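Just the one chain here, laid out as structure tokens, in the form predicted on its own.
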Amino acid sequence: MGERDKHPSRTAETDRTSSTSRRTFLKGIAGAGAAISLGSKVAWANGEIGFWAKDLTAEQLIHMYTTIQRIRWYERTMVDKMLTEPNYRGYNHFYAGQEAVATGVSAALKNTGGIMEADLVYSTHRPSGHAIAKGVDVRKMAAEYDFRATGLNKGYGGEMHIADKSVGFMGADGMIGPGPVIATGSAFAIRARGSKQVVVNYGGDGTYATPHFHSTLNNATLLKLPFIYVLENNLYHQYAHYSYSTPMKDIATAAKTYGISGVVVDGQDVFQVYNAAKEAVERARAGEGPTLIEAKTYRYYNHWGAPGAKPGELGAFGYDPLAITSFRPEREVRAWMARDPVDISRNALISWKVLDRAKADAIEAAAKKEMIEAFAWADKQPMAKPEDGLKNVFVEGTVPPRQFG
């Protein structure tokens, strides 16, 4: 059933009007987002930004909004557990505030078909949003975060090492930097076997100062790999502003060094992220090589844990004992929260008449309920046994000799 069949009162003229209004709205928020959160015009290294989000169906747009809400309430539920339940063992780095990045990117990917067909994603030490947007089971993920035996990885990994190859989520990485090197290995394998998959690697602003960032882009360019580096610039690596380790304002300008496409987008705006990701994915599938996307975004909580946060409230403010001091101004946090990715996507879909306020509220309520139930399910799962820690580490039995010639 087509979109017009589901809305019989629509005519061809109203569909054209809706498409035009979406384009106008997207242009407007692109400019506004640049002025408010980026401080400069959104810049593309190769041509102008496309407006692909205007062509998404109502179902696709609602799915994106739902994904943003699901990530938000997974995070908020987890924050409250850390603040109120002393026996909760999760060591977590929260993604709240950055939901539009993972959602916009994954909306442009193929997320089904397993490791041999789905597009692949490599994540960071802040993996929740990337995993949920890719389709990972939230109950098993919640169990893994608390090191439960029935967790996504049987309680061995915890937050920073979750993986689910069934949806192409290849794993989080607790180390800053090495992830893209592994990801480009997958991209090389994909090119070698001739499939049309692409590989996305997420990294933070701190990765620019690592050698892996540069060697990855160098090799991906030399080999024209189907690789997309999504750099989530949330301004701080741990407690230091990115300007302490990066000589340029826009890290995406590093793409010029390697002669590849580089783009800066407002990471609070899921439509801008989707537009950039769609072009990068199409370029990669066509054999045109890698893209570097820098999404300007912000984390509402501190580097890890929930110091400065209160149960039931969004965001962390004030003193962080691990940072010795308050490392970012409260006004800065509140200014970014005033351009919340949840609000931007919600207001856009209401203005496009894709959703009304009641439906938007119902989607949020359902997401909240789903995550509360997911963590409640995880709480009932058996703990991983310490003695099982050596399982799958050593090979047992004899290993046949092999000749290498």
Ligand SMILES: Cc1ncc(C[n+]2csc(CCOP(=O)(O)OP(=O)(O)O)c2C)c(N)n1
Contents of the next structure:
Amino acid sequence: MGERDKHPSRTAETDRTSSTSRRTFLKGIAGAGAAISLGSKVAWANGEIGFWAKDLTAEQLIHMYTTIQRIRWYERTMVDKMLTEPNYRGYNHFYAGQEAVATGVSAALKNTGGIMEADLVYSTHRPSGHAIAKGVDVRKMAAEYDFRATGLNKGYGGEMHIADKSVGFMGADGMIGPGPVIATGSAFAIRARGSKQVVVNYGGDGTYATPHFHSTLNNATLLKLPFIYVLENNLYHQYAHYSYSTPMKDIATAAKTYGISGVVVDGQDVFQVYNAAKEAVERARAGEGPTLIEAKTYRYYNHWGAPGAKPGELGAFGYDPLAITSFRPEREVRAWMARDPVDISRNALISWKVLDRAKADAIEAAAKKEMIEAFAWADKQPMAKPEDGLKNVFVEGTVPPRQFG
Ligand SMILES: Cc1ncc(C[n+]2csc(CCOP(=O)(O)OP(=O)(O)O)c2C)c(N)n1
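I've shown you the form predicted on its own. Could you give me the structure of the form predicted in complex with the named molecule?
Starting with the chain above, the whole complex follows.
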């Protein structure tokens, strides 16, 4: 058995299986990071996947681990700022806990060449990880999050509107639902142009119950578009468990309705996410149509901001003043944090001898330093001016008459 045949995250903790009664639908699958559904094509517990990202070089694997650490430290740096600097204006829907999803997906994409060549990513109201994994400049991101004039969107957008076309990051989207429709239109444009690009749309478990989810998959299937729907099932939309809006345990089974490929992956395991994304990308580029990937994952902080969090400590625990009651048990948060995507990728690379402990520590230290410096740089940037608010909104000058024929 080669080094990479060893499963990166198999431990006593992860080998536990879950019970699946109605009660566990609400609590059980939420209650343990181990409880990953094995309903679809991709499964880890029974060894269906015999290899782990074997096509990747050591350099690419290290890049993935570095990306996970960079996302984590972007989040941790920002959470500390929000908690300790009363005048800080930025806010965030934190992605910590979900880093392996964006990292695994982007590792399977082309991330350079601008809007006409790169694969395109359409993000959500929780965009930081998607953006960093796609290659967005973190200093300009930090500036945008604090409404600075040198931010990605000149300080007009803030977190939920960041975009960077140069790397194919088409934008965050604060609306739950319509995003995938725009992304499908973009996939149609790619097909019409005859380009080999692929479109990834991210959505949460909260998007299943929207009409847009279904019209998107219906049209993407009918037109065989190069479209991948990555549904990050972190169990909750805001403060409601997904069982309140979704009649099945695995949302990926919805793919059957449309006759396309539906895949459930362990979203804490970057290599499993990568393998599924790579297959979906190959299918899309070959003209074989869309894929729905459901990544089972978890967010460590509350829906937005940092209620329940403490400076310097990972995760939010206890009562959330914004929710009427505490919406998730602390033991559930801790169970998921025991299967941390940072640890899983780090342990895998060490056991595969791609990294040693000292190098893994150095990567983490560099990521932390980079993010502290990025936010410090953002702090010194000029604020967006209110009087410039209408700039870049309306086209100036005259619009030429429409040409026919
Ligand atoms: C059309 C619309 N309705 C309601 C909201 C308020 N809202 C913001 S986030 C959210 C829940 C999203 O849940 P999910 O898609 O599971 O993503 P998660 O926050 O868990 O990452 C809701 C309802 C919104 N932004 N847009």
